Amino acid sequence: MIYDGHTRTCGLIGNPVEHTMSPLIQNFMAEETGKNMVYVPFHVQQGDLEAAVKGAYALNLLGCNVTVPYKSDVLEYLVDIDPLAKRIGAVNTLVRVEGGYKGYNTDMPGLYRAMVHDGVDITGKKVVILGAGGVARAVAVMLYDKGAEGVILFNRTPEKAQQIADEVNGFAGADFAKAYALEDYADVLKEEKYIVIQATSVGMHPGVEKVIIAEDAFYDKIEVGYDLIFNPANTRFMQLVSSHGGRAYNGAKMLVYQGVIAFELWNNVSISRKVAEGCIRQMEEARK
């Protein structure tokens, strides 16, 4: 790629941003497209966001994408809000319109991308998440949003778990999501199957032996499991689900999909699936 006056940049606004792989991710596709584009990090300090933001603009930056611990922080900074990223809470996405940046969520979008890409439909289907985080909740507003059927959440304090059902049923008008505690899966889980999606820290390096349920019970139940998590690539939740039958991926492919919508909105274009496939590589080249 030769940059010149008409070359665009894009960034990673965060703290840190050092581990960051979306510039190999974005500047990959920048190159198989021909787009005049180039993306950085920028590591913000704390205190610095609204500086920062308000800098991107009036530095011409066509847009940013915004990770922790500005996801939530970002919004007050920000002209216009698209509409699910409104409902999630969150925006790790920055499209430059008139006056400011419009924001939005593209990691749910991105998981549903990947989960396509892995051949796996959740329209009409009681899906199970672990965790009643900030991610477990974006995962429960997603899934209400693609067409699922409900939402079963599981977590360590039901409580927490119960109040993003009460959020989400809120908006959804239905009983849509329903809570409770990990020790009550086996009460709950009547159907065969389910599509499972582990959205805690719980397993994550350097703790890569834990796993947030343990019985082989449960695992019997899991027809698909995504970890969220992609250090390490094969977690111990994912073990457990393949040794008992079942699919089990990662969240590197939902890291992938999520840059692709953010290079997709920043540059009006469509991503093929064959250029995501290469982004997907190069990630897994560049993590040996």
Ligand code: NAP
Contents of the next structure:
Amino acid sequence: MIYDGHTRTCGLIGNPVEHTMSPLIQNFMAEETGKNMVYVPFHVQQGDLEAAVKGAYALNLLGCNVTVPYKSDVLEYLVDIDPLAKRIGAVNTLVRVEGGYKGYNTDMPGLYRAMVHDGVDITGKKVVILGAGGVARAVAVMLYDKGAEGVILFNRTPEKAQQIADEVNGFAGADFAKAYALEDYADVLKEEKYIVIQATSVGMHPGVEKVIIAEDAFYDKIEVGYDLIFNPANTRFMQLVSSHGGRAYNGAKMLVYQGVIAFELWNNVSISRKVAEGCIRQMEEARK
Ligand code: NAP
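Right, and the form predicted in complex with the named molecule of this protein, after the form predicted alone?
Let us now look at the entire complex, which starts with that chain.
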């Protein structure tokens, strides 16, 4: 790509940003689609978020991604917020509009597109979520939004799972989400098979030998297991799902698709499955 006077800039606002794969994914899509766009990371210091968002607008940036620790803090500096992002309470994509930026959450639509890519249909299903952090909460909202029948949350600290269930039930209806302590899984999971989304940080590099639930009986219940971790590529959770006959996926596709959806919002284009697969390959190559 040759950059010139017409090149549009997008970037990543976060702290830290040095480990990010987003420039690789975004610049690959720009190249593949022939868009005159460049994507760079911006390390924004604590206390400088408002100045960064205003500065990005003043510098005519087309858009930004927002990562840890600013996904919620950024809400107050936006001129508009997409309803799904509002409900999730976190924004990871800023799109330039008149007078400032509109915030979107593409993480969860990204997970949904990854599931569609993998042929996983959550419609009318009760889906299990392990964890009750920010990501688990967003997953529960997305599953409601996309037509799951319900979610069952398990967490080490059950009060946190209950808090998510209460919030989601507040708009979804009384019984959509149910919350339990991790160790209660055997009493709760009465159906034959489940889609399970592993949304804790357990098993992430460098603690790769760890797994949130170790008992074999749990893995007999898993038809599809998503570990939202992408480093390592094959977590212990995924190994256990596979060895018990389930389909196992990591969080790499979710990461790629959140970027794909952001690119589509910025450039008003549709990214093909072939280009998305190219992004996944780029990421896998970079991590070797
Ligand atoms: P978070 O808010 O810090 O929540 C962490 C969760 O992990 C909590 O439920 C916590 O339980 C649980 N946990 C941590 N250590 C545990 C342990 N030793 N035993 C049992 N439970 C434990 O994190 P988050 O922001 O929701 O992110 C969760 C994970 O999602 C991240 O680690 C990351 O791998 C993944 N992620 C993936 C993508 C992607 O694009 N693929 C994007 C963002 C995040 P307690 O409530 O009991 O503390």
